[in-house]
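Coming up is one lone chain in structure tokens, specifically the form predicted on its own.
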Amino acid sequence: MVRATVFKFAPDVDPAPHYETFEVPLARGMRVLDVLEAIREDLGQPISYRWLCGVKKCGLCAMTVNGRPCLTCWEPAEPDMIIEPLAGFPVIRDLVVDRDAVDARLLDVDPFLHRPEDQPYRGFPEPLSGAAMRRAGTMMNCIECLACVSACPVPRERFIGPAALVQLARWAFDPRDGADRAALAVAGGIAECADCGDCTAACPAGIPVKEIAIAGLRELCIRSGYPDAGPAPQEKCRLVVPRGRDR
């Protein structure tokens, strides 16, 4: 059997969040999402959560399982689990969180190709080598699940967050792009990054968020005349807030 303790909260009904525990039979190859489906379908328990593809492509099923952000469609079920919403996001209902504020920040980095005026589009196919697009291609693996944002300990009021920086890096690393991506990185508070690496550890797509996206953007910023965009001093790690839904 699988014993799942699930976060429950309906803001329009419940005075405070609470947890309910359910037990369902453990099946071979069972994922956390399968457990939630069994609770809803087989036990008939009302529970709200998001998912779409079920194959690690859409990112909508990201939740916190046993204290760690992950994709529930891919995370193997364990005999004893605590399933909660992504930490750091307002809860809409049960396991569904409000992504609007972070999604707006993704748009703040202007995630579109801006070609220089002297390099107009000349038609398909474009002469791009694999080596030239390697870093940008790595960023394109992002499924915008926001697990990295949930894992990031830096307060969001002064830091645009790792997911937005991955999208920014995707275009900054594209050799066809001519926008001032360094200025956007600085405006997004890249200097506030604590270099903890939690974003990389949380990414289900295996993107080296700290090592390639953020480090590459910092190099670009320094080359563009923004010396303060370098790695955050070690003491900044003491300024980050504890993880939780209250930040």
Second form
Amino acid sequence: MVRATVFKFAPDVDPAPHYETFEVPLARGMRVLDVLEAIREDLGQPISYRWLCGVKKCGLCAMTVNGRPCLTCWEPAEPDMIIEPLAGFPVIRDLVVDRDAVDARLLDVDPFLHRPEDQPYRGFPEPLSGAAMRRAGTMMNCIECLACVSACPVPRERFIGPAALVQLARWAFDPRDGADRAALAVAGGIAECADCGDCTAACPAGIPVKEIAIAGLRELCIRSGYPDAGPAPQEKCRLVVPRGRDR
Amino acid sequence: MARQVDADLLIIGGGGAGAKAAIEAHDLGLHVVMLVKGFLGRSGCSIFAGNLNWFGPPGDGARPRSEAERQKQTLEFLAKYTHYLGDQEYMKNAARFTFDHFYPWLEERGLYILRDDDGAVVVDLPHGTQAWATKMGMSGQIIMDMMRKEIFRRGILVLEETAATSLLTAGGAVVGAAALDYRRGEQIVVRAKATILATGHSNYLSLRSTGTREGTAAGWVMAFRVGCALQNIEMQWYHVSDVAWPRSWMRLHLYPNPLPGTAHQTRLYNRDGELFFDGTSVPRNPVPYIMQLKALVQQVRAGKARLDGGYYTSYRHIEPEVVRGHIYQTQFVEKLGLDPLRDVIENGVTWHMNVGGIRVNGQTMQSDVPGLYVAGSVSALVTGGLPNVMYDGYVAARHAADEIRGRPLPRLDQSVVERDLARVAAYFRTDPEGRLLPAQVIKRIRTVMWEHMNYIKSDATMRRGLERLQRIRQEALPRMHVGSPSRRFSYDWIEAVDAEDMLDACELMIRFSLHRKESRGGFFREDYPITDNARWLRHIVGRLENGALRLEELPVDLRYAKPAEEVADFFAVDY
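What would you give as the form predicted together with the partner chain, now that the form predicted on its own is on the page?
Now the full complex is given, and it begins with the chain already shown.
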């Protein structure tokens, strides 16, 4: 059996959040999402949660499971789980969070290809090699599930966050792009990144967020004349983490 | 009281067809409003598009093809894919659009079609039928993320987590739609000069389906209720090689046919470890999905596989760099602790695409009802495909723009509006006798369809299915309740509406199926195991007349490709 303790809160009718515990039979290969589905469909117990694909494409079923951000269609069910909404986001109801503010920041990085004026598009298929696109291709694995944003300890006021930086890196690493991506990285507060690597650990798509996305953007910033974007000193890591949002 | 929103053009659906229509219409100067049941570009079937039709562009140095040759290949492929029931003139135009517009429009905006290190587009060998955005299995997700951002960039009004509940008519024309914003718990009325219905495939009707909980056939049912004809909706299209478990991964497709950069295809083994299917052994058919299905049926009948498991996909004979480098699915196999180069993966059948849908004019995307256009896989033109559905959206938007330019907003018929709002509001009830969550009722419906309307069926199983659906309608629907008095994110509420739509859709599907007395491609009847082109290469078309379904048969467009056989053993033909 799987024992799941689930966060429940409907702000318009409940005086306070509470938890309910359910037990469902453990099925072969069962994912966390499967447990939630079984609670509704087989036990007839209402819980609100989002999912739209079940196979790591929509990026909308991220929640906090046993204290860690995870994509619930991806991670296996554990015998005893506490399932809570994705930490650091306002709760709409139960396990459904309001992503709007963070989703909007994903658009702040100008996530569109800007070809240099002297290199216009000349028709399909354009000359482009797989090797030149490899780093950008790794960034394209991002499904914007925001698990990394939930894991990130840096306050959001001055830092655009790891998911937006991955999106920025996706274009910065594309050899066809001519926009000033370094300026956007600096404006997004890349210097605030504490280099803790919690984003990489949380990423269900296996993207080396710290090691390739953020490090690559930093290199670009330095090359482009923004020395302050360089790697954070170790002590910064120690200072920022304890002051971060309540996780 | 419902909030009212006005638009030049209302688009219902946030997949490839709806998104392309929205961009096109906006760029033509129309005020567009989108209703999206899930999230724009993140829900529905378009994100599942793993392959992109290729067939080599005209100047591709690696595999030069003339325009005529490419068109012929595409048509033969799509004709077989639709069991010769697709609209061939439409397919010809959509194939041209694929190379003239789809690929260049997206690539200019940054789409990356997988290349090798020398810059050649990676395709399947030797036919060159498919290409991929970054990896096999990821194309749709990558493209739809681009479409989502292109739409937000334009400031188009997108109402997400808002499901259309009915099309609104006045004076015999569609003048907008009623909707439920389940996130805020608010009913909405959208008034529009024209409406494009683009709600995608309807395969969440059976227990195992690639689609997810949005794909409940609401599009078919809404259109049918206002007088549109449905066509060939008995023609369900299945996937054989989706994973058997875990449950939420049932829509993970272990692509059996063209694989990137290799001439190999996956192999299927039965319960006893006997090889029973390898696509490369099917001559003259580069994408033999249907043959895979027929081969499985024979294994099931021999007791050597089940539709929900007991047979296996193997990648063991395929180059490691292809398996590890080019296929999205590999990581899932590894996550289960299996080695994709050594272990086999258990499979089950899923309901995947619909061949049929709403009958439309393939040149304009107009339905039978004024004011309503239909785009994408909710229509009956072809069996999906991202380039095809974007063609639909493009055409529908352009024709709608021409039709409505300079026209005033229509008047709503308040009695129609009030009736639908009241119907939906009545589903928000918390305490009926013997309470059932709508999710439980939906599971019962899907179970009936799996057990009685699955790939292997007959007159007797289908009639039993109808009886059980009628019992659910009488006994379970009145017991549905929403699990909480909170109207915030009440997915129970929209599922209650869905349950009624699904019952209507499933009953219609069975009635169409009982009418077709043959077997064809994705449609197999044990009591009629022949493909009868002489008698049944016909569209089955049904519409609502005086409150009842009226079925008729209409001719099929065979101008470019037709089957050689008049009547054939179902298992002997490759379509």
